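The form predicted on its own is given below as one chain in structure tokens.
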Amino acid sequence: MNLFSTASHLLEKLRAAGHTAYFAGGCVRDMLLGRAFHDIDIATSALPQQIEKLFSRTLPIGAQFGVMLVLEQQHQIQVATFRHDGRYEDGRHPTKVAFSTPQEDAKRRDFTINGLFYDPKTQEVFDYVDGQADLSHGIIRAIGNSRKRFLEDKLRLLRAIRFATVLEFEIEENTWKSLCQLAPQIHSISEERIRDELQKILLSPHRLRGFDLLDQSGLLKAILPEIENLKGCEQPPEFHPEGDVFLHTRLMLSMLPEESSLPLVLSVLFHDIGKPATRRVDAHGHMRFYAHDQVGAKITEKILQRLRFPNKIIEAVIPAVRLHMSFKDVPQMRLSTLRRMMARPTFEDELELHRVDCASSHGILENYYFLLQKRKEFSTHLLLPPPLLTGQDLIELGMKPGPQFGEILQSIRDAQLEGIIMSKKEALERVLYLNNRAMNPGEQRKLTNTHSSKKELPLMNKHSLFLNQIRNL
């Protein structure tokens, strides 16, 4: 059974037991808008203990608030008792609830478009808060007194922005005024809940609208003061005719594909976060942002940790921020360096970050197209094939393990990725040949004066002359 059929079956079972029951909240809103929905909530007159007796598999996820989770087929459906909320003292949850009627239950919800009930059998909508009118006009309106609704649950401040973003709705005037006034109080909500709402806004195809609403409401400043610091951070006009770092970042967000990964959106948001701290203007009026990428990576890590993002997201965003300036050097990179760059698991997002970074500033995309061509060239090859030699191979050649092993193996690896050597046999022969030449003092001057080809440069020796040549490969 699909979700709709399963939920309808539960609803009918509640009614057969003598209870009133409807689909409620967001699923009704999305059904009426013709949007896909991924969960269905049921509101009912049945009490938690009655729900528990009626269904074989239940979880009391909020029994004190009348909320039970019913497990049916492969679905999890939230079934809640009609209720009226008491006082809110923590800005998130009521201190107590009283079980009541559908009318009272609708009035305690956040926005009119979320206060609707629906009977799937008769296809009748029960609207006690004029939610259908706001739904048809594309309006986000708090139910009743907007300030009271937000003070009850501060997360509703972000939810209003999220709904306006995802649905492309307008926020009603009084609702907007209350939202702006109370924006600084958002920190009474846990960082995890703030993160979840922020993530939904940023992943929306309409993320730019969400970003602007966060900024205009004051929520962006409250949640991400580091982004606020980008305002007024001027950049050299010859490289950034679009304006300061904030405008540059906003423009980049507007250029992202509708379907973008969370690490990509976050890396765009934070890629220049280190610029305000590193901005310097010399005596000639030249602006510099020395190491802003490195500083920005550290700031970004602190932000993401503060908002409790999972490690896998942090580990994807940090390299993109730290390494985004390296893309300006790709035409001059050695092939081995370029292949390592392209083999990074974050490369596709990094490449898109580079594209929108250039497109939103000087507009020069030569390096982007260069990398697209290189990616095409390597589409049938392993970017990082297995190494030709290991430390054990050097030991078997009679070498004594030491610090030089890493340099030797790195140099052999570079030569392999450059296409200079193609097999283990070639790698071993090269090591042996150059080592033998290095043992002859008479050859050292010749090596110093005559080696100009990368294919001929020595790869290993304990003597400093050859270690220096290794480093210069």
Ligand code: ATP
The other form holds:
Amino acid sequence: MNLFSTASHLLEKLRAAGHTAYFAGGCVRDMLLGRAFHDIDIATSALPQQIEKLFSRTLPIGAQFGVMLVLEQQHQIQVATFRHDGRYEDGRHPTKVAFSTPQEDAKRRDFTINGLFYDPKTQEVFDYVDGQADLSHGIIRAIGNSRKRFLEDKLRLLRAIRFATVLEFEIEENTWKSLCQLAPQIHSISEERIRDELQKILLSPHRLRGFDLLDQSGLLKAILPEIENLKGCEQPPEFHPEGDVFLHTRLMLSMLPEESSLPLVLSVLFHDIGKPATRRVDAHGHMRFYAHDQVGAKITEKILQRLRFPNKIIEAVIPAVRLHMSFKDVPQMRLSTLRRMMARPTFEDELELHRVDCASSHGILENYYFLLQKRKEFSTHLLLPPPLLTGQDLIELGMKPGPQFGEILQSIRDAQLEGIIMSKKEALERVLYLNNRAMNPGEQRKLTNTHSSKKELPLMNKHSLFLNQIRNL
Ligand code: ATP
Ligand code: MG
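Having gone through the form predicted on its own, I am curious about the other one (the form predicted together with adenosine-5'-triphosphate); can you provide its structure?
Zooming out: every chain and molecule, the one shown earlier first.
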């Protein structure tokens, strides 16, 4: 049974036991809008103990608030007793709740579009907060006094912007005014909750609108002051006719594909975050942002840690920020360097970051097309094929591990990635060549300058062994 049928079945069971029960809140909003819903919540007159008795598998997830999780088939459905909230003291949670009526339960919810109940059997909507009208006009309006509602729970500040973004709705005037006034108080909620809402805004295809609403309301300044700091950070107009770093970043955001990964959107937001701190004007009046990519990567790490993003996300964003300037050098790169770059797990997002970086500034996409061409060329074979030689092969040849050992392997690997050698035979011949060079004291320095002790040099006198190995291949 799918989620809808399972939840409808639960509803029938509650009603058969004499209780009132409806689908409630966000799922009703999404069903009426014809949008996909990912969870269904049920609101009912049944008390937690009665819910527990009625269903075989239940979990009390907020029993003091009357919220039970009912496990049915493979689905988890929240079943909550109609309630109204008591006083809020911490800016997020009510101190106590009282079980009550559907009317009261609708009024404790945040926005009118989230305050609807629905009977899936009769398709009847129960609307105690004029939510249907706002839903059809595309309006986010706080239920009751907006200032009071935001003061109760500051998470609602961000939820308002999230719904306005994802649904492309307008925020009603009074709701907007209160939101802007209270934006600086967002910090009374946890960074994790801020992150979750921010993430939903940034992943929306309408993320630019979300970014602008965050900016205009003052929430951006409160949550990400580092981005606010990009405003007025002037750049050379010949490379950046679009304006300062903030405008450049915003323009990039507008150029991203609708479906963009979270690391990509975050990389766009933070790729130039190191510019304000590194901005210098030299004696000729040229602006420089020396090492802004390195500095930016450090700032990015701090921000993402502060917002408690998972390590997997942080580890994908940092290289994209730290290495974004290397894309300007790709036509001059050695093939081995290029292949290593293209084999990075973050490469696809880095390439897209580079595209929007160029497209939103000077507009020169030469290197982007160069990389697309390379990607096509390499698509038929592995970017990083297994190495032709390993350390074990060198040990078997009688070499002792040491710095030169690593250098030889690296050099063989580079030659392989550059297409200079293709087989193990050619690799061993190259080892022999490198070895010969190392034996020549003049050449030795070229191979390594950290190593001088003769007895630690790799195998010098076993050419016959090499040759045998090569012949045997
Ligand atoms: P989504 O599930 O898409 O994140 P949602 O509106 O369904 O959005 P949930 O967290 O699933 O959000 O909450 C379900 C319902 O509970 C909401 O629609 C709303 O009626 C109510 N609700 C959730 N969070 C709050 C809150 N902070 N203040 C008041 N009511 C809330
Ligand atoms: Mg929901």
